[in-house]
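As structure tokens, one chain now follows by itself in the form predicted on its own.
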Amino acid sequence: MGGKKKITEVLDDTCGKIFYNEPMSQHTSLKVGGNADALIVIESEDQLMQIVGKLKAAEINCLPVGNLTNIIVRDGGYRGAILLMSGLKEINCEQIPDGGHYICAQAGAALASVVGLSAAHELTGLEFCAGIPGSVGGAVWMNAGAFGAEIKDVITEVALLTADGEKIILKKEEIVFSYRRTVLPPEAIILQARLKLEKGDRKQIQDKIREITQTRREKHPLAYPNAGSVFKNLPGEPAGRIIEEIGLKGKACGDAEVSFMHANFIVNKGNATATDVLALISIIADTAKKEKGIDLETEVIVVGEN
């Protein structure tokens, strides 16, 4: 018995651009992070299905992830390869006969280009992503969400590489969306999507994602690193009112801090180590079970070695 292969010996200069040992806290937007073991960069279907293929066929654990803005890798790193999708990021708009309009946008692109092609081409429906930093993968798979609306209401297909390494796409009605959440396949790897958009008006897009936009800079901390929203909001309670209610506005660990702007925000105000954010996280969700019998749930994802 060979036993089992490392990873460097997997993979080669066919797979593309690899970074060996890759410090995570050099691409989360929290900029916290241990190392790696491989980073590489995804830029065409056919290249990720050749790696995925590698990896499972190695048993070596893969990641696929988009900007990295809600995700906290633990100081240990991560043990495997994590996929960056950043290079599938073709967005292409199209009209069919029946006079719909649709978007398709593979998994890699920012969700800022595609809202600006959206309002580029006169279509409405994508406003609220307007300001979110994140991939259409991520948004997808977490079915993103703000200001009364979600990725699910926009989708009408998802293109997926399945865990047997076979390209499928699954239309809306086949798909399963919950809050901060959408039920795909175990191990499936999101490809595209195609959205749905009516015609609007220009100046009312133009002026809906400013607003958006502004809203966003004037609630959220944007001059610190951080990860988004970190608990997922309650019907009718906001996880930032909450946190702000049992006292944990400013309360630190380390340099990882809870936004004074805000709660649900934890700040990397310079030299924080995830060690640091996630015994924040685990304060703030014990004090919210202790003085309000509140479950806080986190919408930030979490992986890695302790």
Ligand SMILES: Cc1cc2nc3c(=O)[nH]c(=O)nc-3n(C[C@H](O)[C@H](O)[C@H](O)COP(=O)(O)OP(=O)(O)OC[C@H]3O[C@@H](n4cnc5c(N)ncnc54)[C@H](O)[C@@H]3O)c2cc1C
Contents of the next structure:
Amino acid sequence: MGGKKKITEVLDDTCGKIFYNEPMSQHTSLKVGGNADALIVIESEDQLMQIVGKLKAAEINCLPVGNLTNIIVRDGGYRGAILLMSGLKEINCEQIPDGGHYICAQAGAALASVVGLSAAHELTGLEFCAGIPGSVGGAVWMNAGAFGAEIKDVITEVALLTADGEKIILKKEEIVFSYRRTVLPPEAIILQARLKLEKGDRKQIQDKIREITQTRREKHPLAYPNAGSVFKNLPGEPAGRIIEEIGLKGKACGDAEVSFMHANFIVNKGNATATDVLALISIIADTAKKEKGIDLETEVIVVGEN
Ligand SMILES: Cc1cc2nc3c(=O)[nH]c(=O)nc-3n(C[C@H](O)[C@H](O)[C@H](O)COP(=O)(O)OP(=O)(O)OC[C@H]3O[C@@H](n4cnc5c(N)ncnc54)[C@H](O)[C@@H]3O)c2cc1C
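Based on the form predicted on its own presented above, generate the structure block for the form predicted together with the named molecule.
First the chain shown before, then all remaining chains and molecules of the complex.
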């Protein structure tokens, strides 16, 4: 009797905007990936709680995502629901009597909007995020960083939805941050982050943002779909340099190619599949191990079925 319910039986009109059997290649920044059983656009915390409750009760997987700029979904797609947090995008700027300046941003807010708002309020500390194409939730989960700074440097609190459906707030001291990963309770969904910034000089902030954006334009292959840095850097040794030294710049699998401009980027020259990208990742990792004895670890997150 019964058996496991199908996702279409678990979700209904009250769950908001749902796209069934949705090609993830239309959503990932690399433009690769198979179909997700469902992609749900999250518009409010209440809706999120309701949906997660229903999916958990039916033992259906779910995966929160921001702007999918650091994810590879395998070509077999994702069994379960991808929760696109893009509707949770409120950002507020607060000044409290001790003189502290804070930005509270919901998980789906674009980092670009947060950087823009902080600059408009003459707040410094987030300039390093200029040009990172992700969301606040993705940046917190990945402990996104660049130019010697990381999102952990400005975080004071993170609000989460726990696996038990409870909303909790963790203070910075209660969170373990590492290089490109933040350790959070299993299956927690980031709802919001509170960031502490400093009052700065408008011109200096704008100049810094301009300089960083320019550097990215010069160094990153932005003309092609990509997912940013594929591998984590090693202490004092950028992964891009290692990949260049082992002679893999320009190496291709199908339409996936190690960028000539920056060897730690894999670009999609047209019709690459996730299989092509993952084959190229394996070649890079195997060659680095064989030729230099180095274990390269991926920064990009790989999900889904083969
Ligand atoms: C051109 C380019 C340049 C980049 N430059 C940088 C850079 O300089 N520094 C850097 O660190 N990164 C960089 N990235 C990678 C990426 O943009 C960042 O890691 C970004 O923070 C990911 O955000 P996202 O919203 O796209 O996350 P997604 O790719 O959607 O998700 C990434 C991970 O976070 C999890 N996640 C997302 N939202 C939530 C949530 N609300 N709750 C729980 N988990 C969540 C997902 O499940 C997934 O595991 C770059 C990418 C590109 C394409």
